[in-house]
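What follows is a single chain, given as structure tokens, in the form predicted alone.
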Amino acid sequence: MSIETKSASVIIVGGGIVACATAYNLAKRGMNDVIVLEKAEIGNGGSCRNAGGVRQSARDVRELPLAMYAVGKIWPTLSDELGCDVEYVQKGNLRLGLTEAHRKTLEAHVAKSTRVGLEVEMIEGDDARAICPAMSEEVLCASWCPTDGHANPLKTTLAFYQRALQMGVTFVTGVTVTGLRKVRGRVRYVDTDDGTYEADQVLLCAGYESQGIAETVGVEIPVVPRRNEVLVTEMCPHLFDVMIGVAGGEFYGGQTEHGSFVMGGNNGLEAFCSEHHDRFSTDSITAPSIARGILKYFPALEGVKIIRTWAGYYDACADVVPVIDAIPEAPGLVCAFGFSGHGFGIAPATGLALSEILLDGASHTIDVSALTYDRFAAKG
């Protein structure tokens, strides 16, 4: 899709969740000379391949501020304000783990997390079981973390787009961002397939291809992709409204409100498996792996028919949170990006973030001065 005036106020480059909830708080204070770019469809990336967890519970303590506000303040009416049932369920997230070790490191992320305020707590594995009963015998303990939750993510990321479209902002579709050029030092052009587009600010956040945009402006966030995977169950009679998380590693996800189950996870061995990011296939490998491991704390779901998987990937950064900040080496452009696989979360308040940012120079509601660029510069 191209369109006749490619010139804006600001420039988004992706069409994720992280781009639409932008553009759509942008809009909400009266800015809407914004132009979305994405190559595929809206919500094409990780943000609709994700099992939809609404987490503050094992987060780093940096990203904390951004999913305790999106919790506290955007999650529970986001559906009213987007005029869209998102499917929130604030049902709570058990973290669970099956021996010592797991214990050790879940005790450290309730650790960590109490100290900034997050209510979260350790349980023992009957406690566990009492909260969600269909539950293994071989669970030795948990976090409890009460006011986490789920969503779905494909309406989330389509209401955010919707709301947006419908306050004025342009989204073009099919249209492959090349790179940046500055003028007289600050970043001006988007160059793509489509020509160039100009704008007094750009936002860059588009997953794990964003890295190679940053670069051509002298930009470098260490990112890499990284492959996940997500299976969907068969509709099944209720079992539990809680967010499941395990301290191995193996799998994550919950029970739609529709009875099915859906769970993400990874097989351990994508660095030796081909990787085509343009290409959303499954392999044979990891949802068994996913679910072996959801055997080993739900018996109870043997025999349950997977009916589909699917496959995406989502931009790891070096140190596992996201960069989120105004660019001082590369003035007028923003960057959005290395959301390590839970950006989902935070989507929301994440968009409001970047709105201050792009508009006022600063987030003064959520800070999120740890998620700045300069965190990489070189000690001496």
The other form holds:
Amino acid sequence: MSIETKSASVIIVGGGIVACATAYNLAKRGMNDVIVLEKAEIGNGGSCRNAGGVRQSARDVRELPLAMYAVGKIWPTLSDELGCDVEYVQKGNLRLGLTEAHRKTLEAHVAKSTRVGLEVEMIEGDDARAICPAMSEEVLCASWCPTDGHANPLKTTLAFYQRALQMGVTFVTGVTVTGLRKVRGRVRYVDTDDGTYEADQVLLCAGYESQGIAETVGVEIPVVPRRNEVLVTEMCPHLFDVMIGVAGGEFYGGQTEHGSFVMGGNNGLEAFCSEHHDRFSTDSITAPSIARGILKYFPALEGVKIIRTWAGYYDACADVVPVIDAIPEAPGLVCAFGFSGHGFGIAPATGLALSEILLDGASHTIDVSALTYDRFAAKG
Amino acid sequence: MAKIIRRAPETAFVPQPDDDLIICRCEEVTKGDIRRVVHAGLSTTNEVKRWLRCGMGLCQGQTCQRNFQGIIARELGVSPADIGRITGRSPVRPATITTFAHEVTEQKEA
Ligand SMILES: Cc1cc2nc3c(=O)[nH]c(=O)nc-3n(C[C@H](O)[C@H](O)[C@H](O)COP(=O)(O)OP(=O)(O)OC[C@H]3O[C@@H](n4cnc5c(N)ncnc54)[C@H](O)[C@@H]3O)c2cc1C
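Moving on from the form predicted alone, kindly provide the form predicted in complex with its partner chain as a structure.
After this comes the whole thing, all chains and molecules, with the earlier chain placed first.
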């Protein structure tokens, strides 16, 4: 191990996929004077706890440019680019409805996305069953986006990390950032339990814990932790390739290349329960709720065994899309958090946009102009 | 988790004669597989598990975890306690989706 340095052109706070993809994009442009600071290990947060959905459908139109760029231009060749199979499968996303009320919800999503150019349509239950035969007769309708898909989040996150490392980026794990400090009006110092680090620019992408750090330089973005859980089954014979979502929100998920089903969800009461956000064990009522949801739509899975469950936290933003922006009141600081439970699929594009913000002062390839830090307003 | 500074490897990977030893039987991961990814930069028990799948099979690492944690620690020259363990998770033994789904009814019948 070579001599330790605590200063760099760019310091990235947090070691999730957003950090790793940005570090990779910076290094690709020749900027590898970068230190990533992570409190635990690479992929400790949502990045290695999510279900791998790579979805454009049912997204807020403000983050659709990121999703469409990622799916159109990055995901199809990402395995080659990173030199590792990230298990990207582009076989579509079905969002299922059981009732007429669900149909209305789905139709509204389809109308909004179609208006901005996404190829997504409403189909009837039988059409959905033709795409995914294992499904219950109860399914009445679905939205169908053939260009959606899924990938392996563990592989993707750690592949971005390894490429960035090879290209000269330094990662320091086991170090907790406690705050930022300005020098002559610019954010420059990053305080940690391992002393002070120093940088020309700081990218803050520490998930739901970002807000506490941003506050130390007076920046407040309305983000709170929101619990979500995932269960994984034993390996099963191949049943379907599509990613599944449901209008009722009971669960989402798909079958991995390895054969396991990975299905996530919540119990709906998390926002009102007392919580310790360092607790990643599962709630007794969530996996059963997800399991009942799965059986409603896929009764054929009744005998499949669950081998593991875990919990993670969304960085839930007040208006459910992230902030991806430089902060003029805190020059030198770029924020990227508030991904609200759908930041994995867009992460390869987010990394590109952030690298441009850091190197060129603005994201010029992908339009992120709707994701500003100052879009929030009080109601009165 | 202890502090670890990670940089690109400066030396080439050095194979060992027993690299083909199977460490994780469920997912058929060898000692060489593990040593190779540690050389490439993966530095904790979880990172190696998430990349290679060792400890992710039916037994959930109950057989192999200590062994592969030891291999990683030796490669890095640190103590196993510095690189964390994989987390024990519910269910202790595999249980069907139906069993999970019926937790409420089963409670009432008891
Ligand atoms: C259960 C679950 C399912 C999901 N399913 C999907 C899905 O199907 N599709 C999809 O697109 N998205 C999904 N998401 C969302 C997705 O996982 C996240 O949006 C994405 O991983 C965000 O990446 P990130 O790098 O911003 O944050 P994270 O991966 O959370 O990384 C933040 C990192 O910062 C570190 N950190 C925190 N505080 C500090 C500190 N003070 N100092 C240093 N480091 C710190 C943390 O340890 C963590 O490693 C899901 C999320 C969860 C929890």
